[in-house]
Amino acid sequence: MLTVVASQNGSFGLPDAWKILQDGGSALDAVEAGARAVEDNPDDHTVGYAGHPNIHGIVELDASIMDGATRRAGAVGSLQGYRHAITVARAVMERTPHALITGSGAARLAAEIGETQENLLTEGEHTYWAAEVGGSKAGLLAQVRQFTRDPRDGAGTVDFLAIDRDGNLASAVSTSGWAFKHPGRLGDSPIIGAGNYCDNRYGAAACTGWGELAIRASTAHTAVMAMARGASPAEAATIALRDLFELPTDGLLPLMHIVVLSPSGEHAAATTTAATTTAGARYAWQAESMSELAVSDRLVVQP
């Protein structure tokens, strides 16, 4: 069954992904197109162009893409100067022998595949950075500790999961990461198994939230392996998020959102926050027989 599932901010790009699937395109093409659209959205400050900058006022992007048919994957981290991180991640998967390329190497690959170089820091984001960080005289480590106290502030990501007419699954994740992060910080988005995992046999999962926790717990992989053992998507999402409450977090809520898709098209999403007004509390999806996308509440998982 044709299906696309996305984090709520993916609603902006879901029509692009859906059109590709309806036209007989691949799940890989669909998730890339959906993520690219969000990377282009200047009103989304957690992904691509106009994303939140790091502590030095520089936008650094992370992304990954995974093919469920082969479990091949590509990812980029700390990419500067190119908005379509998801396309560069796909180039890592399809045009290099690697799975993850970061920093200047990722930027060089972006140039080699013909992506357009540009300044990703918009005037509005520069003003935001200057107001919050620009006047600080503290050292780098002190600044990072000061301005990244809570993962609920300035964090966000876009997730896409899809099934095409051939029954193949694909997943894509793209982000500008935690606002005012340490330069070179990688969250879970470019880490296969942490923020993104996809396997035709069992399903796909992708995360948004406090990336360091998903790295420590391999959260996306945990959800997919739960489905491998017979769990439904809702059960798998719950298992993966509940595991995070076992991690020490210095008293902070282990903020995490997850979307999960099974090979049959069954899907679910969950969150560790009960605040329904937060951006992570809902998710978007579309399946066959639907004329437009739907936005649904996530399950709330608490200790």
Given for the second form:
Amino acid sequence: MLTVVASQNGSFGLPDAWKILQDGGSALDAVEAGARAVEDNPDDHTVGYAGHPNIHGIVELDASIMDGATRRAGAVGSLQGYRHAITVARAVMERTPHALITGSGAARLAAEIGETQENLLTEGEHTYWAAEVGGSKAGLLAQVRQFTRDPRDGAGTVDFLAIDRDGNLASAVSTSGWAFKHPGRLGDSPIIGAGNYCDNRYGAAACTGWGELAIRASTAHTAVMAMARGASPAEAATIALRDLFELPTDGLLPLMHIVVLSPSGEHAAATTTAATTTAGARYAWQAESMSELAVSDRLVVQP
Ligand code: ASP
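Having seen the form predicted on its own, could you give me the form predicted together with aspartic acid?
Zooming out: every chain and molecule, the one shown earlier first.
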């Protein structure tokens, strides 16, 4: 059952992913292509080119990719100067003996595989950063505390999950992370089990939202393991989000959105906020016999 499921901002890249599946391509190629398209989208300020910068005004990207057939995975963190973080993550998986490479090592790998180096900070994002942070003379820690006030502001991520003709699953996650973050801060997106997990036997899941919480609770892995115990995707998404309500969050809503896909192509998405303005309120998907993608509401799971 060919299927692609994505966070709502993935609608932009979903046709690329779908075309690959329809042409008989692999789920891995499909999720990479979908994420690459979103990384190219200059209107998406949460992923790839034109993403939100860190506290120093530098764009740092995180991404991961996972192959459900083998549970091989690759990830990059704090990648500067290369927009296609997902392709570099795939190179970590396929061309190195490692699973996660960060910072200058990730940039080195990007150069080695022929990715183009460029400045990812657009004029618009520079203006945004300069207006919010630019004039501050405070030290780094004070700046991060002052300008990175609420993890629920100024972030976003793209998630892709897919099943190909051979029944293989794959998942891809890419983000510029939390706006004005501390340099070197990694969210959940490059952490396998936190923001991304995929296993042909049980299904796949990927998150967007407050990355620190998904790291603390292994949220994507929680959802997939719920399916391993027999939960449907909707039940698995609910279990994984409910688990976050146990974490102390200084009174803030534990903002999290999750997309979940079973090996048979059943899917669901859930969110901890009922706010309809958030990019996480809906999700995009396409399955066999559909001529175009659909956008559906997520389940709302609240404390
Ligand atoms: N999960 C991402 C991070 O923490 C941000 C987001 O999806 O809003 O970096």
